[in-house]
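Given next, in structure tokens, is a single chain: the form predicted on its own.
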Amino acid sequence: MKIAIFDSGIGGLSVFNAVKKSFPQLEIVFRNDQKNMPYGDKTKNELLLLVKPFFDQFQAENFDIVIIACNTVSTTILSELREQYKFTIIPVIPMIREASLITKNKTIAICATPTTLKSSKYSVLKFKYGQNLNILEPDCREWATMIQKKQINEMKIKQTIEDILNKKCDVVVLACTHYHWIENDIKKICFNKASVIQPEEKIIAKLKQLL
């Protein structure tokens, strides 16, 4: 069983580490497109042009499963990729459903890239699971780049999170895998005020089901 994990940058490495820890016996590789990151401001056509060479290679190397550890790609071009490639694709998508099940204030925040927030898939998720929720969409457009370059502006992140907490948000959804690297920092800011969720456990559960 060969598994590939793909992302634009180091965000997917967090997913790779979690999956490798759960499945040490499997052949798992991580590949990313650091040359063209961030993906979060790119169009659908641009994403297809960038992602296709990697997926062509996955198919040529006979991978069984490819995990798209990128919410932007998963919410924008997933259907096109599934039409073109025969291997199983596991996407990551904003966890609005999961947040809707645990929020008490009915106010959640989706920390995501601009392209994810503009995608049709995201709109579907909001309509399906978020009609009775107040969904905040803080401006996180700089986060992936600052995390990738290890130039994290802690004050800016703190201000963003405190702003949504002041609006009674009690669930923060990390809908970009780059943000997994600052998950503990966000949890400290949210301490006793909001839960912070991300999809690594969900990916592992899906893999267990497939295997």
Contents of the next structure:
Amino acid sequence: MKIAIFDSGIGGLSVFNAVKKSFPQLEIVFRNDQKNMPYGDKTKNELLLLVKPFFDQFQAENFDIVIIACNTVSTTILSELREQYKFTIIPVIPMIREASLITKNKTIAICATPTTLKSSKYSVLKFKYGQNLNILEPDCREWATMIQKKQINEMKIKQTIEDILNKKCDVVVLACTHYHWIENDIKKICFNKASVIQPEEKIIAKLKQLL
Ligand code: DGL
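Coords for the form predicted in complex with ligand DGL, given the form predicted on its own:
Zooming out: every chain and molecule, the one shown earlier first.
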């Protein structure tokens, strides 16, 4: 069983580490497109062009499963990729449904890239699970690049999170895999005011089911 994990940059590495820990015996490779990162401000057509060579290569190398550890790609071009490639694709999508099940204040925050927030998949998720919720979408557009370059502006992140907490948000959804690297910092800021959720466990469960 050949498994690949793909992202624009080091966000996918966090997913890779989590998956590898759960399945140490599996052959898993991690590939990313650091040269063209960030993906979070790209259009659908730009993403299709950038992702195609990686997916062609996965096909040529006979991978069985590809995990798209990138919300931006998963919410924007998943159906096009599923049409073109025959291996199984596991996407990551913003956990609005999960957040809707645990919020008490009916106020959640989706931390995501601009392209994810503009995607039609995201609109569908909001329509399906978020109609009774106040969904905050803080401006995180610089976060992925800050994290990729390891130049994290802690003050800026703190201000953004404190602002959503002041608006009574009690679930923070990390809907960009780069943000997994600052999950513990965000948890500290949220302390007992909000839960912070991200999809690694869900990906692992999906993979278990497929294997
Ligand atoms: N890590 C990616 C995501 O989950 C994209 C970050 C970026 O390249 O902007 O959306």
